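Next up: just one chain, as structure tokens, the form predicted alone.
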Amino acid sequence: MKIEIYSKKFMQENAEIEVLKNINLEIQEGEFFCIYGPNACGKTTLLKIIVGLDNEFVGESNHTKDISDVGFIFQNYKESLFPWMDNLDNISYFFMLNGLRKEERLKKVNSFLEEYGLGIDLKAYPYQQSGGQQQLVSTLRAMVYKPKLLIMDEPFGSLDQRLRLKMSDIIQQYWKDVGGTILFISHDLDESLLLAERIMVMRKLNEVNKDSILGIFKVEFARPRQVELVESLDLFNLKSKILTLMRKDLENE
């Protein structure tokens, strides 16, 4: 997957705002790639370009043309769920589009939940659930049919700490089982370092910053990775390197 973005701009209050600039990125098939950076630095916009939902930019992207091979977990999960559908129909929506009967869809969803040790009320509707449960439903909908490319835009942001840690373990096991590519946005640097093979750190553009990418770092810790890794000296050193780079970048603004 190759992406070259020379410039991406938006109109905002009658002014043209540049949100992405000088991105030259290659993501390998089967890679777990994390994107980390401050608010409004263009992370979600970059994902939309990669998957082909935004073509209004200067540059090139060889994104996939087959949407059946892409699962997209949107940051605004509440608006991505169908409020008139129960959890079963929301989670199995891809199978529904492909003509599977409810009994077949129920079997597939239950099998997936059992495989990864998850429990969820499939008869409940979005309005009957907490934000965390709604986000979990949105996440499962993208994972259940095991696409070759999984795009995850802050998928654990509304989960409580216990479920967040569990989903961190699950997504690592899922990635190993499926063998696909995962692009993952997180505001949690520890979480990114726990999951990624590589992490790309982005910056918000201004008059001083001329490029969107601050740095790309390899994360070479052995797998499976448990949450205890975040307390290790090796992870601390890598985290410190990234935070030092970000701090120096802010000082140069």
Second form
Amino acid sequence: MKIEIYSKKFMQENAEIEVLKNINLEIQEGEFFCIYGPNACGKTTLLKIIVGLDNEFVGESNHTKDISDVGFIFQNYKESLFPWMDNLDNISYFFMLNGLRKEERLKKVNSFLEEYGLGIDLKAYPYQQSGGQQQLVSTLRAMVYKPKLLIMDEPFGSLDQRLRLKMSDIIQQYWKDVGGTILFISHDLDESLLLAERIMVMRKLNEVNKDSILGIFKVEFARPRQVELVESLDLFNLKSKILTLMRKDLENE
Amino acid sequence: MNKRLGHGIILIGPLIIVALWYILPRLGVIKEFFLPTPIRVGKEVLNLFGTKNVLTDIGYTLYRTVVGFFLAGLWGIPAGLVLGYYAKLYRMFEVVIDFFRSLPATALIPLALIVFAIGETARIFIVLFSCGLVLIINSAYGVKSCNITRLQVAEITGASTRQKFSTVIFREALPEIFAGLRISLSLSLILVVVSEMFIGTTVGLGQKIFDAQLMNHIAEMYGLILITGLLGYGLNKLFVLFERHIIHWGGK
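Form predicted together with the partner chain structure, per the form predicted alone context:
Full assembly next; the chain just shown is listed first.
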């Protein structure tokens, strides 16, 4: 998957604001790729371009033609769920579009939940649930049909710590089982380092910062990675390398 | 005090009105000829249900209201959904729709009489035309205010245009459609009662109110107005219950 974005601009109150510049990226099939960066540095915009939801940019993205096997977990999970559907219908939306009957969908969803040891009240409606539960449902909706490309835009933001840990195990297990590409956005560096094969650090554009990419780093730790890895020296070294780079960038401003 | 009143609090307003109704003629503020006492009107209501067979009139008025309302929905909602989806088409018809919506429906009664002759067709036409316009505007607005994120979810999960409509857009539009239906139901009753006064018929609440007035049966006229009001109120309350059942996610 090749993405080349020379420039992406937004109109805001009659002024043009550039959010992405000089992104040249090649993501391997089956790679676990994390995008890390501060708020409002254009992470979500980049994902929408990759997946073809946003076509107004200068550059090329060769993935946009094949949207058929993509799962996209939206950052604004509350808005992205269908409030008129119960959890079963929300999670099995892909199967519903493919004409599967309710019993078949229930079977598929239940076997997925069992596989990953998750329990969810499938009869409940989104508005009857906590934010964390809603986020979990919106995440499962994109995972359940095991797409070749899974795009996760800060999928764990509203989960409590316990569920966060569990989901980071599940997502690694899932990646191993399915073998698809995962693009994972986060503004949590530890989380990104724990999950990624490679991590791309982005920055906010301004008069001094001319490029969106601050650096791309390989993360070579053995799997399965447990949360204890965050405490290890190897990870600490990589993390301080990234943070030093970010600090330098700040000083240049 | 609040606790003791409980649900009874909603009865205070109506009780004040009935009390005023009782007292004002006694004080000589209003002549009793123009405002017969609640008791006299109450007796008339009983009389209407007894010997005067008002149930037939209620039935006819209700039947006309509901038929007109359904026929309006049958063309207004689909037309509104299509217009809402195709922005250019909406722009093409915007002026026409706004014009006819601004035109008081009652102004069309004489025209309807010429085209459809005196009878039910003219009456139903007025209702389905006016209510249909309300429904077009609300349905189109509902489609246009569809949440973009949810539409993107459908798109990215591979929904066809037809599936986008059935699984997302139509559901998104439902609250607006129901708001339009609620307005239409009230408007339908108004138009039916007015048309019963002017478009020849011998049954219907509008006709009976008009007759009572002609013959100076003032208490009977009040009774009929009361019955008509209660009919409208009941229809509205029933509809709200139905709406809450269908749009269970509303306001949550």
